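Encoded as structure tokens, the following chain is the form predicted on its own, with no partner shown.
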Amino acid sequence: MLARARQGLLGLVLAFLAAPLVGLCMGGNWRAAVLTPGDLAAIATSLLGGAVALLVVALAGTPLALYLARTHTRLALAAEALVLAPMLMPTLALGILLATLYGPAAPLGRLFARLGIVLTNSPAAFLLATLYAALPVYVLAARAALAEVPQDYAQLARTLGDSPARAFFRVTLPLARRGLAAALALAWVRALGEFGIVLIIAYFPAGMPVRLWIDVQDLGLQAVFPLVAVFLAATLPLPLWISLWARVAR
């Protein structure tokens, strides 16, 4: 009996998990809906911006990772602090913070404008608006794949004459390439999915969340599934696939 009662309480909550999956398949009007052309730059928009800022998380933030999972101080306390800040912030209140740091009225929007470089509502503001979503949820999960390797490894291999460059890339960084991979695939999801900063700082040109926003606005829910259809596909996949891949290799 109680067997049974848990299988029944799995299978409600898989239910319950699956429920999303079975509304894109039997909501809206999928006739009478097509993707517009403000959707395709939408979808152009989040799938550049997104390259690009995977990119910049990837070199920018391994190094950080890297020093939170090897340096026990309290500088690394106050920086994994900095980290964390962004991440755990309402993310329309972190837009308007970054609005009033970075905006055009602001010291730092002049100077950057003065540079050539607009910071809100252009295709820097998106990159920036995606950087603050993705970086720090990279940082502290590639910190966790990378705390999780000995340093006695890569401290044998410095014994051999490897630099700590050297070390890093043909010793540690193999050995937490699972972890790695699962932290770039988060990044890739909430630098796609993000809403709340993109809306106050990047309205223009609208991303993928700003655009099915627009879209249920103005044309109501049965015409935005070809775009929630691509947005899921964009988003889904990879992070699935690492997560299973990285457990079948165990």
The other form holds:
Amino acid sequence: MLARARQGLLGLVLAFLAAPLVGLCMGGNWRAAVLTPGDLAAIATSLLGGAVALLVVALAGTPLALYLARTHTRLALAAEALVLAPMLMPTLALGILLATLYGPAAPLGRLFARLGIVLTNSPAAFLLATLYAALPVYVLAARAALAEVPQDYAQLARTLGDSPARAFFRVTLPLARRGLAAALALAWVRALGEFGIVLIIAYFPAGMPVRLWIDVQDLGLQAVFPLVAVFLAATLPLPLWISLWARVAR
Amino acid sequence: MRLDVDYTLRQPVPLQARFTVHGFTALLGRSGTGKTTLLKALAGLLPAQGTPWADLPPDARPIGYLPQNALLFPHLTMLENVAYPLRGADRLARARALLAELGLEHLAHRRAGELSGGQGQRVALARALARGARLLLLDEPSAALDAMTRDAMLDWLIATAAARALPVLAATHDTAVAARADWIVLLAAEGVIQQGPARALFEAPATAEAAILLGYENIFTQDGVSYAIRAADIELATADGQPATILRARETGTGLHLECAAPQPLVVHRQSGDLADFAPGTGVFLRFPAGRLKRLG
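Having looked at the form predicted on its own, could you now put up the form predicted together with its partner chain?
Now the complete complex, all chains and molecules, led by this one.
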């Protein structure tokens, strides 16, 4: 009887989590569904901005993740806390803080403006917002993936003639590839789905989340389902497959 | 096949060791005395001062390093593992030739998880040889192997290294590995306490610590002089000899194991005899044959 109750509870929780997918299939008037020019622009902004952000996240975040995985000092602990902080902040609050730092009247904002880079309501601002959203997620997930690779392998590679960088690319990276792919997948989802920070500092050009918000207010719930479907198609299948692939490998 | 080593380390443990590597050399010491640390320092994986190569990074040292458990790269086939240190378009062909030379070509397309312990050690050796090393470092080569596999692997390894005139330094706490060596270096907490040809060391340990490392079960002091003798070398006499009392006796696969008080505690191994004759409390006489009782410094 206890086993049945447990199965029932598991079923209930899974049904609760799967319900939104049912809502996607049943809730929209698909016959009248169409993507507006604004929707298409938002899709392009999200995909392009997300892709550039992912590249920066991978290049900048991987060395930091490796440092955190391999270093066990107080400094490393403090660094990890700094990485965690943006993740733990409510995104609207983080957006407000970024606006005070990078806004047109702020010191950093004025400095970048002199260099021709505007960091509010611009493509650069969109990139900045997605970086603050995705980078901490990637670094922490990548740190876990890299920490699972025993350091002995890279050390042995050194004795076989490899420089530290060569040992990383030939040994550590391949052995951590599944976990790193899962980390990138998480960062991608986080980058595409970011709303709070983007709402404050990068309302224009609108990405998919802000566009959805605008469309819901202007056109109503039914009209946004095509964009929701595109959004889910961009954020679900590949990251889901990578996460399952990483899990199966263990 | 000779290399002089003089290394000083401060971390993780302070250690100063000066010794010679002759052919297949066993670095024999208890766990925790710094054998692995010394090997890692020679490989360049830990900071140290001295000669040789202490000022070179690990990738520039002409050494081959075999850690415990072979540590074959799991994402590569055995062929790719052996080819790892090689450069050039023909690296796989050269690795295949080396595997064939060592009789391991049938393992080329397997992965690490598909090999036995002995097979893994051999492929790891092939990888180290591919590096073109001038010194081979082995960390506990018998650790993951059963006795039969250990002996076969060691014989193969010694022959392979000798054929290449390649000196080998094997860190071990196993006297069976040391017994196969050309040269033994005994390492204790204070550093190297004795070194020399294997047979000479087994026959004449210099100190009590050396005797323990070389497997002597009995070390005692009599009239201010320290002695060592193996349990198998003590004989039971009929009347004359050192009187002793049996404390414990048990049968083993190879005979009888007797613990005696004479009055110092002594262990005796007898290949024959009846356990019933050695009940606790039984009085016996012990004889120490000339040449088998070693006087320690």
